[in-house]
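Next up: a single chain in structure tokens, the form predicted alone.
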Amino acid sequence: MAIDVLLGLQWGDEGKGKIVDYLAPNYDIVARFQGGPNAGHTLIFDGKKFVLHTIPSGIFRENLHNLIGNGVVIDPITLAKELEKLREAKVSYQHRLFVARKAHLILPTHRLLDAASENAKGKEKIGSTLRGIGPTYMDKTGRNGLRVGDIEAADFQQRYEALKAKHMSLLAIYPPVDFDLEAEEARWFACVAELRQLQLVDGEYYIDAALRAGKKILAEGAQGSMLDIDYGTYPFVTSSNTITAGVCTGLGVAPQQIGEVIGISKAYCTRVGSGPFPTELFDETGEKLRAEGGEFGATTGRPRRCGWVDLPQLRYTIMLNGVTQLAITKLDVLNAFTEIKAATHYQIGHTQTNQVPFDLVETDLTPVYQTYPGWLTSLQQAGAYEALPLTARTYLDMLQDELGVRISMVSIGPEREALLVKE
């Protein structure tokens, strides 16, 4: 059996969870691979909304295993709080979930120094999420981290105090930042115990050992393939690989054993915080975008920058992650507007291109748009694919054409049961 992976191709918040929710039956696991509490993954089914940060989307279907993949770091606070949602919400999952010893923790100290090094930024802050992701992967780059699988150990207590002094020392440059360390450390630890009552497991075995038993594993991403720390718009990235190279070392698995790789994208474009996107629109249209399709960040609550769907950005991503599927989310987003914009190349001096620029943060560029017709129609009851609005039909066939890649799934809506499979 091969491992499927489902990442996202923008900047992040594309709607993967809702995908990953509609997938799970066919899959007996699920695995994050990469990323922390900065990911916010929106499933809605049932009336109600539940929104992950750590804990894989797969969660929420009955006898299905989730595991938290060694490339993702992971704040015990954080945990916590999604595990007492699932308790209220009824889901057992102290036998389904699984997290790997050599994720990386994130402490009290990281979240600390996150706040205080942007603070200190002023504007050239690169929009952060302040839940201390950043540092986190230093300690670990800097073979300084705490993994999950030393709060098994004896001196646990000494190796976090060494840590934290680190942390401390590091302090001194910043300015102060109003930050109760004291009261984060107590909840901490709390939290610790009860991350020590879950499931913890040797991840790369684990998985090995599925793959052998012939089980059916979903690789889950975070954020977006624009937000890689190698191949994002760099320095506005994240600090993990996003794309589908970060399942290899984000699980520990060898490259043959990736199967399919489903990429997610908007039918039209999105960012949360700073850095380039080359599509936004500072207009009423761009405000537009944002008002229906209630684009505010599910981790932060800020609100997203809009913009029109960008085909080279796309084009990148899809080569750089080997996509085989695409899903398009919130197709219905755009049925209140009367004609609909893609951005098919970009303008670069005298120069047109369809290629993404070594350094979009310095480039000056302008979009080459190509406009569709719009269908000013609700899509709630479209019950397949073919009974979309024809030309709703011609703009997604219009995408799979550009992008040479077979649209599988379309999203019409934020429910469970709102998604058309393209057969």
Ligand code: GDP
Given for the second form:
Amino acid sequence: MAIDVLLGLQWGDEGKGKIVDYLAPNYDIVARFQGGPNAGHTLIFDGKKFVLHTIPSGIFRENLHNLIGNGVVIDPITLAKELEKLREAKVSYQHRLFVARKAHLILPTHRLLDAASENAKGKEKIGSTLRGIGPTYMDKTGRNGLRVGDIEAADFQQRYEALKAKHMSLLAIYPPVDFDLEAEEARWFACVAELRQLQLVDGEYYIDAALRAGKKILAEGAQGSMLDIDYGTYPFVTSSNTITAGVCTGLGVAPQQIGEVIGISKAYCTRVGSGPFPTELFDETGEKLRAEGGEFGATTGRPRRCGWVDLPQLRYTIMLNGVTQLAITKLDVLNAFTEIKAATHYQIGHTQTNQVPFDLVETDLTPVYQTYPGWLTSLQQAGAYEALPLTARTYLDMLQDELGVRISMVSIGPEREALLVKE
Ligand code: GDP
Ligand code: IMO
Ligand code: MG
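Please give the corresponding structure for the form predicted together with this ligand, as opposed to the form predicted alone shown earlier.
Once more the chain from above appears, this time first in line as the rest of the complex follows.
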């Protein structure tokens, strides 16, 4: 059996949580392979709303296992909060949640370093979620990090102190920031005790055994491909590989195990935090997208920047990920628009291009748009893809043709069931 992958093709928040939750019953295991509590994946069902940061979005489905893979960075404090929410909702996660021992730990001083370094950047700041992501992945590649498996070691406390001491000397180069380290450390150790109660596994063997037993696995991406550390809008990116390749390193599987790659894109585009966004709208149309789409961050509550779909950008991330099917989300947000636009290419000086340039930050480009008529009606009554208004289908057909990948799902509302699956 292969591992299917579901990931975001834009700058995150494409609706991954919703689609994973919907698809989960088709799988035996859902596994997160990268990122950490910078992610916020929203699930809405039975009139309830949940936002998951570390825990995979298959957790609400019975008889399904969920793995936090080795490529993820875990803050025990956030994880404990998520577990508490699950207990409140009477979700029995004990038998269906697994944590890879090789996943790295976010320490309180990683969060402190994140805050101090962002603060020192002033106007150049990345707009980090301040969850300690960058410093934790730096310690991972710098070969200093602490891993989940280390909490089982007798000298864990000493290892912690040694890393904290390194962080304290690093912090000396930054102006001080407000952070109650002592209180955060006390909370952290209490939450590490909770992490110890979970089922810790060697993730790579766990996945291998599942594949050999013919289990179906869905790898759940966090962030989006334009935030990928290698191929995103560097330096305005996150610190992990958010693309399909990240599944291999983040779960410990070989490339030939990858099956379907489901790429998710909104019917328009958003970004939260700093960095280039060619089709961003600064006018009332952008405001309207934000209002209609409820575009405020699921993790930080920050307003998301909004704009039209960017076809060169999507072709780029489809290429990087080997996308085999597309899920288009939030189509209903466009219900109120008389006209819908999509950038077909970029104008850079006297040349037109279909490619994302080396440095989107420095390149002065203008997106060139094609305009499509809106449908100005609710999509709620469309029980099937074929029943969508003709103008909506024209827009979707255009996306499919321009992107060269079939659309398999269209999401028309935040709730679990508001989804049209195309035969
Ligand atoms: P994720 O990080 O990719 O899981 O996405 P987020 O949860 O951060 O953001 C997506 C937001 O859009 C959430 O508030 C979802 O409840 C909501 N959402 C998802 N799909 C749809 C949809 O088709 N229509 C509408 N109106 N909202 C949606
Ligand atoms: P999900 O999984 C949207 C953005 C931050 C910032 C940059 C770096 O919900 O789609 P970091 O905290 O990683 O150092 O921040 O990346 N970012 C996200 N934007 N959705 C996310 O996750 C994001 N995770 C990080 O806003 O610009
Ligand atoms: Mg999100």
